[in-house]
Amino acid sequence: MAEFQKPRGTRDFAPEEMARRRFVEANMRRTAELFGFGEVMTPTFESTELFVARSGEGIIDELYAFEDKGSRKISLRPELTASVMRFYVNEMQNLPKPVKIFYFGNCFRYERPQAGRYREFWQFGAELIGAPSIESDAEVIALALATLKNLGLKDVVVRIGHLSILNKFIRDLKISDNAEKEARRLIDKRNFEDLRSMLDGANANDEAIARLIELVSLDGDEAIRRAKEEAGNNEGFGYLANLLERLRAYGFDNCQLDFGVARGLDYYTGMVFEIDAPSLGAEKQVCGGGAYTLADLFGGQEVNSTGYAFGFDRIMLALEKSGVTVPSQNLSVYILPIGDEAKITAIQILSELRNAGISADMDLMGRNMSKAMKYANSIGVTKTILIGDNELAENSVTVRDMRSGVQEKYPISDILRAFFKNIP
C-alpha cells in the first residue's frame, strides 16, 4: 500500500499545536476587536488577474495558479490585501467612513521552503479605509503594536520610513522606471551589495548611488541627520514627526525612523513600516503595512488606506524564541471511575461538568490508578476527580489538585462548589 506524505511546503498541526495557534489567534482578533475593527473573510482562490494587477506579472511564478473546468485563470491567493480591497471595491465603499476591517486565513506561494516560511501560510491582517493618512497611519501602527504587546512579545524593532523621501533619492540616480522598481525591491530586501551592482548597470551617477546606499544603511537619528542634509525641506519629515508624537501618545516610544524600508510595490505611497523580532535571527521580520493606493486600481474610487499583515507562522516563531509561554493544553478536568459501577456517575459528573462551561474528559482506557494519574499528569490538568467503591458509598467524590497535590471530598450534588468557590 503507498504512503502518503504531506506535499512540500506545509504543515501538519497536532492538537496541543492547535491549541497554541488558536490561542493566539483568538488574542489577536480582540485585540483588534478593541481597536473597532470588525472581521471579514474572502474566497481562498481568486481571478488570477487580481493579483496580478496588484503585483505585477512577476508574481505569476509564486502562484498557485490554474484553469479551472470553465477554463477560468483562478489562483489560491498568494496574500490577502488585495481580496480584501476587492470585497470593500464590491461591497462595501458606500459604507460610512472609516471602513476598520481585519482578516485571517491561510495563503499560498509556491517558492522555497525555509525555517517559519512555507508554501501554506497564514496571514492576520488589518486595513483603516477612509480616514486621513496620519490618523490611519499612526491607528494602525498602534493596533499592530498593541497586538504584539497583548501576546508577550516585547522584544521588538519598529522601522518606519516615507517614501517620498526614499523616491527623492532614487529620482537623483536618473535610471530607467524598470531600474528604480528593481532598486526598490532590493532596498526592500537590504540587498545593498546587488542594488550597487544592480545601479553601476543601470549607469546610475557614482554620487547619487553612495548617497542612497547611505541613506538606506542608516536608522534612528542618524538617518534623519543625513536625509535632512542630502534632502533637505522634503514634506516627510514633519510627517513621520507628527506621526511619531502620536503613537506616543498611544504609549509607544520604541519607533525608529529607517528609510531603507521600501515595501518593494508600487501601491504603497506614503508611510511604510515594518516590525522585526530579532529572536528570529537574519529572517527576523514579522510584520509589513503602510499607506497605499489600491481601491481604484480594483475599480473603485481612490481613497486613502492604510494597513498591514502579520505573519502568522513568523509570529508562533517568535513567541517560542522568545520564551514567551503559550497555552498548549485545555482540558480543566479528568474523571477517573474505578470499576463499572463507578462509570455511570463519572459520565453523569463529566456532563454536569461540561455543561457549565469546564472543560473534563473521563479515563476511557480502563487505567489503573497509579497510570490514570500520571497521564493526567502527562496532559497538565488542573484537577482530577476520583470515583471509587468509598466514594459511592458515601454519595461524594475526591477533588484533587495537580498542582497542589491538596485533597478535597464533595458530595456529588455539590460537585461545582469545587470549581465555582461563590456558589451559594
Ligand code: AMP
Second form
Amino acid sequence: MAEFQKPRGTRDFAPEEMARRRFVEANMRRTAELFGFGEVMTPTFESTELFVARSGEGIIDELYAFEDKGSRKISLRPELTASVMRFYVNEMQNLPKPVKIFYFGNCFRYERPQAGRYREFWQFGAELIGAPSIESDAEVIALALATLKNLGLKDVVVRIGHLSILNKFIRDLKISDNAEKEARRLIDKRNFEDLRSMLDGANANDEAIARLIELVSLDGDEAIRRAKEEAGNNEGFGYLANLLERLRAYGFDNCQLDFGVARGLDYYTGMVFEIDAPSLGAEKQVCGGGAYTLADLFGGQEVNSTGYAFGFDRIMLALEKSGVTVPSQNLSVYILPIGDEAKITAIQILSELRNAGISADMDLMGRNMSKAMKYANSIGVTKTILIGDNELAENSVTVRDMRSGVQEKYPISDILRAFFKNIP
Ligand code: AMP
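Let's see the other form, the form predicted together with adenosine monophosphate (AMP), since the form predicted on its own is already up.
Let's see the whole complex now, leading with the same chain.
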C-alpha cells in the first residue's frame, strides 16, 4: 500500500523543532504580558460570513470553506483578528477600556505553497481595543518591536504609513473605484512599473501619477523630511512625525516612514505598519498591522482598535537565518548503566534527578560505552552519568561533563551535588 503523505502546504514538526517553537512562543507571550496584554483563544473555525464581512467576497478563494452536516457555511480561520473582534462584540464590549489582548493560533489559507508560505501557518498577534489615541498606536508598535528585540532578532525593517496620506494621493488620480483598488494592490506589492502603466490606462492625471509614485518611493530620512514639511497640509504627516517621537521614547529609533504601506483592506482607518526580515527574500514580511474599526461591521458599537499579527513561522525562519540560537531540546543528562544490577541504580538516580527538576534519560538500547557517548553527543546533553561494576562496588557514579570531557566521581547518595554545587 502507498504511504500516506501530509497535505500540501502543511508541515510535521519533530521534537527539536517543537522545542524551538515553544521556546520562541513562550518568549513572545512573556513580552505581551509585560505590556499588560492578556491571552485569548477562539475557535479554529467560524462561520464563513464572518471572514467575508471582514475581507470581502474575494477572500472565499483563499479559504478552506465547507458546509458542515447541518448545512452551515463554515471556514477554517485564515487569520484571527476577525475571531477576536467577534469575541469582543459578543462578550467584551462592556469591559473597562482599553481591552488589551493577544493570541497565538494556527491559520489556514488555500495558497500556492512556497518557502515561507504555507497552507497551515501560525500567527501571534495583539489587539488594543477602545483607546483612540496616538499613544495606543505607539504602544502596539512598541509591543511588536519589543517582541522582536527580546527574541534577539535585529535584522528587521519597520515601515510605518498612514492611509489618509495614501488615500488623498489616490483620490487626486480621479479614477474609478475598481482602478483605485487595483492601485492599492500594486502599491502594496511595490510594483510601481505596473502601477504606472495601469494608471496611464485608466486615464489618471499625469501630474497626480508622478506625485503618487514619488511619494510611495520615498524612504528613510527623505520620508521623515517630507512628513515634517507637509505636517500642516495633511493630518497623516503630522501624526506620523509625532508617532516616531513616541517610539523613540520607548527606545525604538529604527522605524522608517513609508507612505506606500497600503495593507489592502478597507477597514484600516489611519496608521498602518509592516515589519520585514530582509533575509527571508520574497516572503520577507513577518508582521502587518494598523489602526482599524471592525466591531461595527460585526454588529457591535464602533470602537477604535489597533493590532497586528506576526507570521510565527517566518519569525522562526528569520531567527535561524540570523544565527540566533534557540534551544532545541531540554534534556540535560543521559545515564548509561553497564550490566543488569546497574540498571536498578540508574532508574533510582534517574528518578532523583527528575524529581529535582533536572531533565534526564537513561539508555534503553543496551549501547556500549563508545556508542553511548556518540549518542549522548548527538543529542547534546550536558552531562553523562556512567554506572559500571567499579562504580557499584564503591557506591559511586562517574559524571562526565560533555563539553569539557572532565570526569568526576560522586557518591550515589550525593549525586545532586554534581548539578547543584552549592548544596550545604
Ligand atoms: P496578514 O494577516 O495577511 O496580514 O498576515 C500577517 C502575517 O502572517 C504576514 O506578515 C506573514 O508573516 C504571515 N503570513 C500570511 N500568510 C502566510 C502564509 N500563507 N504562510 C506563512 N505565513 C503567512
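Small disclaimer: the values here were computed from a predicted structure and weren't measured. Positions refer to the first chain, counted from 1. Superpose the two forms; the largest set of C-alphas matching within 1.5 Å is the rigid core.
Undergrad: Just checking, between the two forms and with the core aligned, does Asn178 shift 2 Å or more at the CA?
TA: The answer is yes; the displacement is at least 2 Å.
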